[in-house]
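A lone chain, given as structure tokens: the form predicted on its own.
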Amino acid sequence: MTKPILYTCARSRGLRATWAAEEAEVDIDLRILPFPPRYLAPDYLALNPLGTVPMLVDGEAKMTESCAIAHYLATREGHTDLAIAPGARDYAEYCDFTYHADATITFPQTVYMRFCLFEKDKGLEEAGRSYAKWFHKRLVKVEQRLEGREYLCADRFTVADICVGYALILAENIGLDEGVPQTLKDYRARLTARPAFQRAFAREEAGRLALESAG
């Protein structure tokens, strides 16, 4: 069977499958990017019109978002403790967290790096700083669902930790810590402290390191 290839830039979203490609033991091609791929990799466009990372390519299929991704990853070969089964207990809970990662906690995050980060030269910044008051706010449904909890569902790490955890780990890379809660930081090191993890960001630092060696 030819292996996925995943194509994504370090530290970017795509963190969310790589990492969920070393939990499920799913051998991928993956391929470092320069940042941002639309400008750096034109030719990646042939592939990806929309220029964005991550994309996974596994034979027919074409995946560019992150968190179905790392869903589809932990699945591919079948049910696996890394996802819930409908009918399950906190099924509805780890659809919902899975998505909720993405739309609502990293979309603010996203604003913000635009606007405060990459284009602070375009007088935005003050709407990036509301997004990222945002960001924070919405915070209080991941804080409330891990009180007495380790995890987000079924007492195990699930997809879900791996895609609302990224959101936390860009808050700390991109300077949004200070408005993360204690308990939510605690939950983030008990996160990165797993080797699955260790392993794909060694994985894609060492390709991000290669691609400045290169250039």
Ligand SMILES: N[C@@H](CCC(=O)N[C@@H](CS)C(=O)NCC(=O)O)C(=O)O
Contents of the next structure:
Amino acid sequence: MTKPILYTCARSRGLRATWAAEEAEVDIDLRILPFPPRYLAPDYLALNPLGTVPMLVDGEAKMTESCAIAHYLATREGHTDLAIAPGARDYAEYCDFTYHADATITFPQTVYMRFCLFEKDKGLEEAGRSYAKWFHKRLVKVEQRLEGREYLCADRFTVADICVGYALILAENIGLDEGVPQTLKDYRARLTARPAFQRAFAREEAGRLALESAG
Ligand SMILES: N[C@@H](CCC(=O)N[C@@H](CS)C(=O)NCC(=O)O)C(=O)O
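May I ask for the structure of the form predicted together with the named molecule now, the form predicted on its own having been displayed?
Once more the chain from above appears, this time first in line as the rest of the complex follows.
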């Protein structure tokens, strides 16, 4: 099997993939790019015309969705406990929360980031703030699911927790933590205490610092 190459920017949604690789013990070639790559690493566009991160290249396959990459890395060499198999308890919920993480939760976060952090000069901050409120309201489904549960599915840690957990990590990084319920902050603390998360974070930071000192 070839060694998969993960192109990403430190602390971006690619952290879902770096983290899944550490949990699943998949040996990846981690390539940290400057953010945003479309401007700061224009050669990357030849590889990924979207200009987005993460991107996983595995042989002929090229993947550009963080949650799909996390699931793929966890199951690339066969089923593992990081995923839930078809027919097993909570398979439907596993699929649902894994997709929910980016499509429903991270989506409003990114609109907030764009209007309130990256493009403040465009006069769209009010719209950005309403997306922040929308993000907080959308946490209700995860909050209810975690009532009486430590993890989202099948009473164990899975890729669904990686995918949703990243959105909660991002909330803290972009100043949206005030509206995050305490139960979800506690859940996030349980997730980020995992040795595999800490290794993934440290690998990305080392890549980011190497980039900074190079240039
Ligand atoms: N749905 C995709 C979204 C990828 C995405 O938009 N990534 C952001 C970083 S978190 C990005 O690359 N932004 C820079 C750009 O669009 O130029 C995923 O989950 O991977």
